[in-house]
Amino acid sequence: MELSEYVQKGFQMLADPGSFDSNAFTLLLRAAFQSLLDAQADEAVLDHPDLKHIDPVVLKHCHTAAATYILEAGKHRADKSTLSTYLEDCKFDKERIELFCTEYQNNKNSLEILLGSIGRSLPHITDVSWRLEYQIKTNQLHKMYRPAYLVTLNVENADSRTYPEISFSCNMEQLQDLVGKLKDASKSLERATQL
C-alpha cells in the first residue's frame, strides 16, 4: 500500500501517546470507522468531549490520515499481518495496533461491501431516442425558427443494476458531429478487434 507524505504523518501523529491518548486514539479510530460507514455520520464524531483538548487541525489530519488507511486496507483486502506491520512503521504500540486490527476486523464485511458499491464500470448504452422540436419563440419572444433534436441514452450501469436515462438537446450540426465522432469511434473499434 502506498500513502502519500500527509497520510503518514498524519498516521505518526495519531501513533504518537504524547498527542493521542488510549482514550483519543479510541474514539478517533472509532469516529473514522463510522464516517466511512455510517452515511448519517457528520463531523459531530469529532466534537467529543475527550477530543476538545486536540487541536482541531491535527485532529482532522489524522481523522483523515485513519479514513484514508482504512479504505486502503480495505481496497487491498488487507490481512492482520498486513495491518500490524504497518503499523509498526508508523511507531504504533502493540496496545493500539491490536485495538486498530480489532475495530478493523469488526468492520471489515461492511467496509468491503460499502468498497463494492462503488462502480468499477461506465454506463452501457442500451437504447437511443431522439425527437424533433422546433423552436418558433424564445422566453423572450423573440422569434427563432430553428430545429433542435433532443436526444435520451437510455443507458445501464452494470454494478448496481440501475436504468438512468441521460438526456440532451442539440442542433444539427451537434448531431451531425455526435454521429460522425460515434462512426469514427466505431470504425477504430473495427480495426482494434481485426488485429
Second form
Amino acid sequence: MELSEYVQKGFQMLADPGSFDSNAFTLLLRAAFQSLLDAQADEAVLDHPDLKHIDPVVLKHCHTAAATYILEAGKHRADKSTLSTYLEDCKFDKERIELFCTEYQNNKNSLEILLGSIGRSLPHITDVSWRLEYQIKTNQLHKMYRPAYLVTLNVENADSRTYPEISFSCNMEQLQDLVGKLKDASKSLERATQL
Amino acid sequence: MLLDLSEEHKEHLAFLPQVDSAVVAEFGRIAVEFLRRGSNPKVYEGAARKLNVSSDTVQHGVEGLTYLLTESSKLMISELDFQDSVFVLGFSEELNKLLLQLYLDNRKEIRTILSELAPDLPSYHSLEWRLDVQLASRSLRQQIKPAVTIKLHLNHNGGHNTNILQTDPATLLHLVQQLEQALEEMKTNHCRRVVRNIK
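Right, the form predicted alone is done; let's see the coordinates for the form predicted in complex with its partner chain.
Then the entire complex follows, led off by the chain already shown.
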C-alpha cells in the first residue's frame, strides 16, 4: 500500500491523546467511515459538539488521512496484522488500534461493495419482459396465422446511469434457440462453480 | 375468394395469349426474379426486340403477371378460386394451367418476400456467450466476480446489429426462467384454442 506523508502525519496527530481524546478519536473515526459509506453524508459529518474544540485544519487533515487510509486498506484487502503494523508505526496505542480495527471490521463489507461497484463495465441486463402475439394479417400479406414473440431486455449502463432497452421480435424456433443458449451458459456456470 | 381484376390489368394480361407458352413461362420467371431483386428495364427491351413488339407491351405483360401472382399469394387464394379468377380472362386451357402452375410454384417464396414489407422490429438472429470472472479492478483487488458476457445479433431493415451485454449469474437464471415461461405459454389451452379457431 502506498501511503503519503500527508496520511502519516494525519495519523500521527490522531494518535496523540493531547490533540484527540478518546471520545474525539472515536467520533472522527466514525465520521471518516460515514463520509465514505453513507450516500447522504456531507461536510456536516464533522459538526459534532465534542469536536468543536479542535482546530478545523487539524480536523480536516485527520479526517482526510483516515478516509484515504481506509480506502487503500479496503482496496488491498488489508488484514488485521497489516492494519496494526501501520498504526503502530504511527504511534497509535493498543486501545486505539483495537478501536480502529473493530470499526474497520464492522464496515468492511460495505466498503468492499462500494469499491467493487466503481469502474467501467458493459451494459448490464437487469430484467426481461416478453409478449406473445398471434399474427393474422398485414396490409401486404393476409392469412399469416403465426405466433410471434416480442422480447425486451432491460439494460443498465452503470457509468452513464442510462437505462436503454433492447427489443426484438422472434418466432418460436428463434426463442427456443435463445433459451437453449442461455441454458448452456447457466449450466457452464454451475459446472465452473463446482470445480 | 375471387381476384378482382381491373380493366387496365386485364388489358395488360391480354398480351399473354399472343405469345407461346415458353414465353409466358419466361415472363413468369422474370416476374419472380424482379420480386426478388428489383426490376431491370433492359430485360424488357431485349424481349421486345425478339418478339417484335414495343417494350411497353412487354413491361405491361410482365407487370400484369407480377400483380396477378402477388395478389393471389397475398390473399392465399385456393387453386379453385385462382382458376375461376383467371377464367374471366378468356385464355386457353393450356395458358390457364400454366398460370396456375406459376402461382403454386412461387406462392411460398412470394409470401416470404411480402412478409418483409411489414413494419419491422429488430429480429433475433443469434446469440454468443462467454463466462468471465473479474479478478481485480483499479479500485478493488482480489475479487471473484462471475459474469456472463453476451453478444446478441439482431437483424434490422436488412442490416445487422450487434449488442454486447453482460449479466450476473442470478439474473441469467431469472432470464432463462422467464423466457421458458414464455415458450410454455404457446402450449396452454387458451393459445391452442385461439390457433385452432382463427384460420
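Here, rigid core means the biggest group of C-alpha atoms that superpose within 1.5 Å across both forms. Numbering follows the first chain given and starts at 1. All values reported here derive from a predicted model rather than from experimental measurement.
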Legend entry - Core-aligned CA displacement of Val128 at least 2 Å between these two forms: yes
Inset, instruction - Return yes or no for Thr64: a CA shift of at least 2 Å between these two forms, with the rigid core superposed? - result: no
